[in-house]
Each structure stands twice: as structure tokens, then as C-alpha cells.
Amino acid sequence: MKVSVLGAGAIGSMLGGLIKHRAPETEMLFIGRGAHGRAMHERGCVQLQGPWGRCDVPVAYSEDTAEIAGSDIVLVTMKSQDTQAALEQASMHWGRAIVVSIQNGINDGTLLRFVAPDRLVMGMTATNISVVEPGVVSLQLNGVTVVGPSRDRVNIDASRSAARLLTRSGLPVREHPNVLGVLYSKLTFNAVGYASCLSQSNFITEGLCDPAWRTHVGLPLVRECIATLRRARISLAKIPGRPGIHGLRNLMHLLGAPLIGSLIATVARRNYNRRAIVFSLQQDLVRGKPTEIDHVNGQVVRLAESLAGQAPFNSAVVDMVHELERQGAGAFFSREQVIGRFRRLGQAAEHRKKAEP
């Protein structure tokens, strides 16, 4: 079997590398670019770090999408904002391959312009993986990878093939009947978490556990996401082993409760001060790379606008990330600046409500 990874960054390198490591008979091709890709090409391998320690896995690497030809399965793992351009080049070469998207954001509309519905499988991963240096990827936090068929189940055979392949990685994999609901569950969780990246803050200890951040930033974003999805009649499906948006809302309410809130915060700080959740958005801001904010918080904004509504708190995250992108690598707001801006946004919303007849 030939498997190609289109956009072999952190997620693609880890999934593809583990599949090759555990099923060495698999012909594995990484398609990528940049320093990470060059390092893998020069060494002829990718180094994987995780609970298993370190292992160097031999993989073929190329920047030429024509080499995808002959693939049985193509894993699409690039950043959402790069999807259109990458598929314009790659789709003419993959023939009848099954195409599996493991990305943030909701990209099925773009993908279906290049892939027949019976060969496209949508998915996501709750693992936290980072490129710690070119050619080296590290599993920071394990989690389940989910794929599943579309609502009409026209791609059921392709979905099962994708699940079987990903299971070879040795990481937890589930096939889910409501994969769109799972995708939106991750998207809304990220939409809230990305607000902590504005100040390069620890999402758990400096975000959720901080009363001011929780009150003025976290809870308004959660409520806005839930209200938007409810109006859109999107049925969320919980990511196995991870809190959904409703669970996140409930956690924030508990953190605000006397006694029990302090106890939860103490436990959370003990666990996450040393092992912070590092979002890909924050990594991109540190490196001065374009982010996928328009495909996460921006998706909530577009969804609200499609229903003749607004999502001002998600819009604020989008606008502030773009401000940081324009400032260049390593630019961030202070936590006080973020809280202050969201506090004023909330106050303006309250004034509008009171002024309504």
C-alpha cells in the first residue's frame, strides 16, 4: 500500500511516521516544504518523540506533488488556509486514491471541489503534537483521532479503510457516525482556546482558572459558539476523552463556585503548569507564520452571518490575531489588554441590549 501525506507538518509527520514505524511494509511519502521538510529529506527520516521515547523512522520526502501518483490513500494534514492551493496542485495526480482530511476547521466544501464524495473522508485529531525542531515531532498530549462517513454514507467503504490505516499508527482511533458534529466540537473548543494565545497564556491556569479571563473572555466566547451552533441546527458530538463546548462551559461555571472552584483550580494548576496545552495558533504566531484563525473563529463568524446574526467575540479574536500577524514574529498582547478589550466588548453588548425596545 502506498500512503502519501500532503502537508507533512506536525500532525502528518506523526501519523504517517507511526504508521510506517508499525507497518514498515507501507510505502510512505511525505509531501511538504520548509525547514522541517528539508531536515527530513537530508536525514532520510523523521524523528518521533513520545511515550515510547525516541525513534527515527525512514520516510521518503518530496516537494513535488506529482509523486503522489499511485497512492492508495492520501492524508491531507496541512493548515486549513493552505488547502485550496495544495489541492489545486495535488488533485491531478492522486487518481482514485481515498483522500482523508485530518485538519482543523470545516474544509469539506473546499475538498469536495477536488475529490469525489465516495472517496473523501473527513476527520480530526485531539492529539497535541508539535515540531520541536526541524525533522523532529513530539507527541505532547495523546488523544483520539476520529474519522467517519458523511450523512448520506456514500463514502462508508472509504471511511472504514481510513480508520484501518490510522489504527496502524498505534494511537487511539474511532470511526464516528456524526463526524461533522465532532469537527465542530473541536472547532468550538479551539475557538475558545485560541483566545488564550492572544497573550501567549496557559489556557488552563492563566485562562480558565483566572476569574477575570474566564468572566470576560472565556464564557462570552463559549456562549456565543453554543448560540450560533444552536441557530444553525448543528448537532455536536463529543470528542471521546475530551470536554465538548458544553462541558467546557460547565467547567467554567464550577471554577466560579465557592470552595469547589478553588479545589478544581488547585488540581488544574498542579497538572497544567508543567504540561501546558500548546495550540498550533500560538506556535504560528511565535514563528511569524500565517495562522488558520479565519477557519476556526472565522468559521463561527461566517456561520452567524449566514443566519443574519453576528458573533462579535469570535470576530474580536480574528481581528486581534490579524493585528499580531501584521506585527510579525513573537508579537503578543498582554493578558490585561485582552481582558480589557473583551470587557469593553461585553459592556457594549449590554448597552445595546438595554437600548432595544
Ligand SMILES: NC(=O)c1ccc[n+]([C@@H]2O[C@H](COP(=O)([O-])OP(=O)(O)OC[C@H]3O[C@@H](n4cnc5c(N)ncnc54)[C@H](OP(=O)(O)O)[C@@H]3O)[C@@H](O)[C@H]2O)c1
Second form
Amino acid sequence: MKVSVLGAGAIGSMLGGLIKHRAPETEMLFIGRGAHGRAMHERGCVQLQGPWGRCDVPVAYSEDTAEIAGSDIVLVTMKSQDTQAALEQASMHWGRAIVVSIQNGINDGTLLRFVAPDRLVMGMTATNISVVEPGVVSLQLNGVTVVGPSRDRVNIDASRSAARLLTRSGLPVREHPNVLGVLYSKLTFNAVGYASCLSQSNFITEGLCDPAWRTHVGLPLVRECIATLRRARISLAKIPGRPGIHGLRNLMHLLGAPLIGSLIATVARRNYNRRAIVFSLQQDLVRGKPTEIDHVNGQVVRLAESLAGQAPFNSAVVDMVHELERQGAGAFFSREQVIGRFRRLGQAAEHRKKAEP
Ligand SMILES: NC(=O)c1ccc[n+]([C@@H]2O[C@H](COP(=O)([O-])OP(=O)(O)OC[C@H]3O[C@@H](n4cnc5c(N)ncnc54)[C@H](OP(=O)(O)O)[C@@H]3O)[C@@H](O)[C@H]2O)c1
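Switch over from the form predicted alone to the form predicted together with the ligand, please.
After this comes the whole thing, all chains and molecules, with the earlier chain placed first.
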């Protein structure tokens, strides 16, 4: 079987590398670019780091998408904003391959312009993986990878094949009947978490556990995400072992309750002060790379607008991240600036509500 990874960065190199390691008969091709790609090309292998230690896995590497030809399965693992450009180059070569997206963001609309519905499989991963140096990827947090058929199930066979292939990585894989709900569950959690990245704050200790951040930033975002998805009739599906947006809302309410709230905050601070959740968006801002913000909070905004509504709090996150992108690597707001901006936004919304007849 020939498998190609289109966009072999952190996720693609780890999944493709583990599949090749555990099923060496697989013909594995990485399509990538940049320093990480060059290192894999020069060494003829990718180094995988994780609970197993280190292992060098030989892989074929190319920057020429024409080499995808003859693939049975193509794993699409670039950042969402690069999807359209990558597919414009690659899709003419992949014939009748099954195409599997493992990305954050809801990219099925873009992908369906290039892949027939019965061959497209949407998925997401709750792992945390990073390129620690060119040619080396590290599994920093294990988690489930989910794929599944679309609502009309025209791609049920392709979905089964994708799940079988990914299971060969040895990482936990689930086929889920509501993969869109799983994707949105991750997206909305990230949409709230990304607000903490605006000030490089620890999401748990300086975000959720801080009454001002929780009241003016966290809760309005959570409420807006839940209300928008409800209006769009998207039913969320929980990611096994991970909190969803409703769990996040309940936790925030508990944190605001007398006694129990301060008890939870004390425990959370003890556990997470030094062990912060590092969102990829924050890493991109530190490195001065374009972020996926238009595909996460931006997706909530588009969804609201498609229903003739608005999502002003998610819109603010999008605008503020773009402000930071324009300022260049390492630019962030202070926490007071973020809370101040959201507080004013909340007051304006209150004002509008009162003025309504
Ligand atoms: N890493 C994680 O822990 C994690 C966890 C869950 C979900 N995700 C999601 O998984 C997706 C992939 O994330 P990632 O962290 O693996 O990103 P990544 O490390 O940036 O990997 C993507 C790779 O694709 C390359 N690329 C982009 N366009 C290309 C093209 N046209 N041709 C060839 N290569 C191309 C990128 O090159 P450049 O660097 O030059 O752009 C990069 O090397 C994202 O949607 C992300 O949100 C990531």
C-alpha cells in the first residue's frame, strides 16, 4: 500500500512515521517543505521521540507533489490556511486515493472542491506533537485520533480504511459516527483557549482561575460558541478523555462558586502553574508564523454570520490575533489590555440589548 503525507510537519511526520515503523511494508512518502523537510531528505529518515524513546524511521521525502501519484491513501496534515494552495498542486496527481484530513478547523468545504465525497474522510487528533528540531518530532501528549463518515455515510468504506491505516500507528484511534461534532468540540475549546494566548497567559491558572478573565473573556466566549452552534444545529460530540465546551462552561461556573471555587482554583494552580497547556497558536505567534485563527474563532464568526447573526467576542479574538501577527514575532497584549477590551465589548453588548425595543 502506498501512503502519502501531504504537509509532513509535526502531526504528519509522527503519524506517517509511526505507521511506517510498525508496518514497514507500507510505501510511505512525505511531501513537505522548509528546514524540517530538508533534514528528513538529507538523513533519509525522520526521528520520532515519545514514551518509546527515540527511533529513526526511514521515509521517502519529496517537495514534488507529482510523486503522490499511485497513492492509496493521502493524509492531509498542513495547517488549515495552507490547505487550498496545497490541494491545488496535489489533487491533480492523487487519482482515486482516499484523502484523510487530520487538521484543526472545518476544512471539508475546501477539500470537497478537490476530492469526491465518497473518498474524503474528515478527522482530528487530540495528541500534542511538535517539531523539536528539523527532522525530529516529539509526541508530548498522547490522545485519541478520530475519523468518521459524513452524515450521509457515502464515505463509510473510505472511513473504515482510514481508521485501519491510522490504527497501525499504535496510537489510540476511534471511528466516530459524528466526526463533525468531534471537530467542533475541539474547535470551540480551542476558540476559548486561544483568547489566553493573546497575552501569553496560562489558560488554567491566569485564565480560568482568574475571576476577571473568566467573567469578561472566558464566559462570554463560551456562551457565544454554544449559542452559535445551537443555532446552526450542530450537535457536539465529546472527544474521549478531553473536556468539551459544555464541560468548560460548567468548570467556569464552579470556579465562580463560593468555597468550592477557591478550592478548585488552589488545586488547579498547584497542578498547572508549571505545566501550562501550550496552544499551537501561541507557538506560532512566538515564531512570527501565520496562525490558524481564521479557521478556529473565524469559523464561529462565519457560522454566526451565515445565520444572519454575529459573534463579536470571537471576532475580537480574530482581530486581536491579526494585530499581533502584523506586529511580528513575540508580540503580545498584556492581560489587562485583553480583559479591558473584552469588558468594553461586553458593556457595548449590554447597552445594545437594553436599547432594543
Ligand atoms: N501539532 C499538534 O500537536 C496538533 C495537535 C492537534 C491538531 N493539530 C492540527 O494539525 C494540523 C497540522 O498541524 P502541525 O502542528 O502538524 O503543523 P506543522 O508542524 O506546521 O506541519 C505542517 C507542515 O506542512 C507544510 N506545508 C504547508 N503547505 C505545504 C505545501 N503546499 N506543500 C508541502 N508542505 C506544506 C508546512 O510547512 P511550513 O512550516 O513551511 O508552512 C509544515 O511543515 C493543523 O491543523 C493543527 O492545528 C496539531
